[in-house]
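Take a look at this one chain, the form predicted in complex with the ligand, written out in structure tokens.
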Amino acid sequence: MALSEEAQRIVAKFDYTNEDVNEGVQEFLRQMKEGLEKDGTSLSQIPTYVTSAPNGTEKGLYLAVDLGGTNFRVCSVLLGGDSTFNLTATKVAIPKDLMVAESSKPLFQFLAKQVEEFLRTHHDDHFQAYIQRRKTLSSIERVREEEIFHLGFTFSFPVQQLAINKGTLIRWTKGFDIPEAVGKDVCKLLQDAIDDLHLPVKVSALVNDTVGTLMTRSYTSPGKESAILGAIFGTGTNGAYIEKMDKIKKPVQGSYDKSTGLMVVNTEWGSFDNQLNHLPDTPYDTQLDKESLNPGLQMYEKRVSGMFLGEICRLALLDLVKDPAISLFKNDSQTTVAEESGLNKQWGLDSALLSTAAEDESEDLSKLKASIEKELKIFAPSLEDLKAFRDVSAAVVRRAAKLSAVPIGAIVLDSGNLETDEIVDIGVDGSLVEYYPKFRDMVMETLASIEGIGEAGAKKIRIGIAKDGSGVGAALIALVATRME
């Protein structure tokens, strides 16, 4: 068989039809309801204690930190009160040895240190004034409220939220594994590390990145409708939406503002259908899961988010390469796969290469060729090789985009907002939606194929990027939390 046909055989394994999408939506709606009724379900449906969305008039200076998948970000956000904000941010890669470790202490020490450096660099006047005063402070005098920075902590992992500024880690996801931290209050872990450095910072709110994205979209989005859903399609994937309190049947302990009758719910949809009632499953998905840090968990995320798409693609390509009868990367005597090629290593194919493949519209795929040589250390691939790479990688991402429409479609239908005249607004963030060409278009097209949405419904749905969503959102929630105090 020609290589192109072999590639199409693999492509077909990633088919996810419109009928599948519709079945997925029904299963998602079922699991959403189940998650609102009891704990321990596949979709965690975590009440977040956030009971209202901002309207753009919020004002003030807040700090925010964001521990996500790959980087740690520290920022200060000056909310202008007119839907605008000014953001000062720094970003640092999280050292790998802190992500998988025995103890979480070094990780939180590292985070606190970054906060200290940020304050020294960007808010030194304020910081020095505080240090001066602290030296003269008697032990019974308290630090003045105005000297303290209120900080929103975006922690992008599943947390059982107990209050706006308290929550215990349910499990790690993405590239993290520090078993000792599971069950601990992550806000306290950060506050303790901050206090050890005597910083004038109070961790006022604990926020999932999807909740931050939802808040930011509501703060900045044009028009009167506030967003109903905030979603991340980045290293990991997840969504948080606005739910009616009376549909949350499981107990929500502690105090929160009951006046709106609403609460933001963090679905933790990365774990949608862990039992594989519905999700598509190729041999590559199975292998990826088996060799992952958390087999059997985050099964939806492992088919959708940036951390995993490159690896699925790698395993699929490797399947072709391993077969001596198939010519991939070997038909031409000049083609060489270097021993240290990422093709032969777990996580060795960065998902960014999938974007490069989709971007290259040239006939000879020269940009893709250059990237494969540089990134994957596969030299002089033939045009047929490049086409096979492009087609397989596009199929992996197409399936991910169609799968992405499943929770979005379900939440839109569940909101009932399509029946009103209003636009249904959704805020998204993350490398996949931001950088993969036409990812959002593929999601929109799929939404139109969902029963109950259709072409007409899809026209009423607006999916907009909420850039820097998690940082600004965390600041907004820190503001609300400070007011509540």
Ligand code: BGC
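Which structure goes with the form predicted on its own, now that we have seen the form predicted in complex with the ligand?
Here we give the lone chain, stripped of any partners or molecules.
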């Protein structure tokens, strides 16, 4: 059988029909409801204690910090009150000896020191004025509230949140190991270190980057409509949406503002349908999961996010390469696959190469050819090889785009906002949705196929990029927290 026909046989395995999409939406709605009623479900549906969203008129200067892994980012956000902002940011690597230690104090002292250096560099007038005022005050007097910088703390590790500015560390990930900090309130650990340096900074909010994306879009969204959903489709995937508080049946510990009747919920939808009640499951999905660090978990994320799409594609292509009757990368006597080729290594095919395949519209696919030679060490691939690569990689991403529409469609339907005259606004961030050609178009096309949305409903849905949820969004959540006080 010709290579092109064999490639289409692989492509067909990634079919995700409109009927599948609609079944997926119903299953997502069911798991959403289940997650609001009890803990321990596929969709965690975590209350975030954020009970309102900005509308673009907010003004002020706020700080945000992001401990997301091996780097620490500090930024200030000046809100213009007209949906605009100015962002100033710095980034520094975390010293290795602070990541694995007996005590967390040196780590948080280091973080506080970076905040101090940022203030001295970028806001020295304000900082020096505070220091001078503090010298003239007696010990019992308090500095005026307006002189304090309110800070949003994006902390990208598992935490049990107990208030908008309180959360205890469940466990470390990403190479950190400081057992002494487990079970402690990370906001207090940072605040104590800040107070030791006498900085005019208050840790006002603990932030999830998906919630930050929702806040950023709500602030910058054109028109009067606030975003109902913030979603990330990048290395990973997740979403946070605005939910009616009376639908959250499980206990919400701690204190929060009940007056709005709303709360932002972090779905943690990467784990949607871990039971595989509905999700498509090719042999390549099964193999990827089996060989992953967390088998049986994050099953939705493993079919949608940029971290995994390259590996799914690699496994599918390897299926063709290993069949002696199929000519992929061996049809032409000049074609050679280097022994160290990424095609033969787990995670050896970067998902960025799938974008290159989609971008190359030339007849000879020369750009894709050059990238395959450089990135995969596969030399002189034939045009037939390149077309097979393009078709298989496109099928993998097309399925991811259609799967991406499932939670978006479910949350839009659940909100009831399609029944109003207003635009339904959604903020998204992440490399996949931002850089893969026409990814958003594929999502929008799929939304139009969902029962209850249709083409007319899809025209009322606006998906916009919300850049820098961990910076601007964290600052905006600090603002929301200040209002709540």
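On a predicted model such as this, the values are computed, not experimentally measured, just so you know. We call the rigid core the largest set of C-alpha positions that still match within 1.5 Å between the two forms. Numbering follows the first chain given and starts at 1.
- A displacement of less than 2 angstroms separates the C-alpha positions of T356 between the two forms, with the rigid core held in common.
- Taking the rigid core as fixed, one finds a CA shift for K59 of 2 Å or more between the two forms.
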